[in-house]
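What follows is a single chain, given as structure tokens, in the form predicted on its own.
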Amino acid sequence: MRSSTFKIAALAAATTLTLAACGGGGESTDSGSGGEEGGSEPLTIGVKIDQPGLGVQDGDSYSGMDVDVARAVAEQLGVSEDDITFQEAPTPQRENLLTTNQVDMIFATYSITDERKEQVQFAGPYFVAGQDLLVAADSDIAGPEDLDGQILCSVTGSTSATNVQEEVPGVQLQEYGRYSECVEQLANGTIDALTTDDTILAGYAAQDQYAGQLKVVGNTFSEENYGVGLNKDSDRCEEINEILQGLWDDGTMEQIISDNLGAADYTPNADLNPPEIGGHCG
């Protein structure tokens, strides 16, 4: 994927569609079905609220790549922004939030895995990231091979922790409920490294409060396919796949990535993006 392919005109078109969608009338109390002609119905969407560049809550406002993709998809489903309710979706709780219908869909750096597909279904992937390490700026850790005996932090329920434990049995794993807690411990020197997707790490490293203190190793060792989590009973999956493909085809997705992760000097893997969308519904 190259920045020269960004199509600013696509954003203008998307803005026009948003204004049109916001003008739709009608209401529905059933958030479990898709958007319908002649009205906009409410959607509850699970997102992260503490991942810079991906999903952040500031008062009543939500921002980040995942949040913007969620808005774009909801718009194409015929749902006005006023009818979207964003809700925090912590990593360990995502499947439960979907299976108990507390949310209609989840956009939260939600990697598609066979284990998760036993409980939920996925549209997408809409982006492919890679697992990496965040360490102190003066650290000698350059990759997983340097983690034996080190204290590594990740989030309970994430695929990242499992991947590293399998590769480096001697690592000392410390798990927290949120990545922001791991970053605080890393900056304090309590732990030696944090592992998760390179997108998440880049966002944290770019924060003003950690300027010059942290660095991303820059040597990814996995493929993390970000999917849209849906309840198994949802009939929106294939429609969302078509919408996601359209976001890549018209340049909107590339612009969303640039807008949210460009400040972190993050460069997506051009061999993996645009991703192959589909094959995970049902």
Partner chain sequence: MLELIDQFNVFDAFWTTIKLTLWSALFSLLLGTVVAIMRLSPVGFLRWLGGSYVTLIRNTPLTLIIVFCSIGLWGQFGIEPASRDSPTFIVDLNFRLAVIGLSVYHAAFVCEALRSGVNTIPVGQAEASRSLGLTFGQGLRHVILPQAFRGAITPLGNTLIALTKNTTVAVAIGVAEAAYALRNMIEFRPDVMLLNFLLIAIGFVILTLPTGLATSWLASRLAVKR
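In this text, all values refer to a predicted model and were calculated from it rather than measured experimentally. Rigid core (definition): largest C-alpha set, two forms, superposition within 1.5 Å. Residue numbers count along the first chain shown, from 1. What changes on going to the form predicted together with the partner chain:
- Splitting the chain into two rigid parts for the change between the two forms, with each C-alpha assigned to the part whose superposition fits it better, puts residue 218 and residue 91 in separate parts.
- Between the two rigid parts, the smaller one rotates 17° against the larger between the two forms, as C-alpha superposition shows.
Right, and the form predicted together with the partner chain of this protein, after the form predicted on its own?
We keep it simple here and write out only the one chain, dropping partners and molecules.
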């Protein structure tokens, strides 16, 4: 009995040590490879990995609007494709990832807000999205005013849901952890509408399995300025602003948007795009 208790304790201690060793080892390898490459500096970029059309991970490859913009910016910063590491940046962890330098920059439908600017700085905005509604293809809902008494879906801890509830108190709000759960419930007719940024909605409407079933209403009622999240100590902010301006000027941005969201007949709000870049650094 005693010896088996001792064995378990020894095993637990050994496991802890192994795990600790793993953590340390991983980091040292990272910095090591950076030194060997020589040419360009490695860059870790935070993206969404589960948002169709914006940031999607498929095996080892990443795609979507945010990912393409990130690649274009990295290229002009002189970082070669091989030196870019993409990493998931879930919404609640974005500030933390930046302040602890786990990622160098974040392209993840990251709206510029004053609260966030207290912790991080933003380059951009590189795109202005707006809050909109996704409804069934045969629905009569044309805007938030039609939502009285209807069931609206969004994710918990998102600004979009709170906005609509303030405007239309009669709406019933269903919140899930992920948009994909909302879209599933919308497609089977249990809920009436889904609200969030129009870019995200367009990405879902463009998915193959929902083709023809869903439509984006196209009546935006807010402004979401997507910025590039950076650590406050980063000195690249102004440089990235210039690069983003260049991407709009030479038509690269339009190409990226139509490549990723064009399938859903989505066109960005022309009054607000291209956005006025700059003013959120530092």
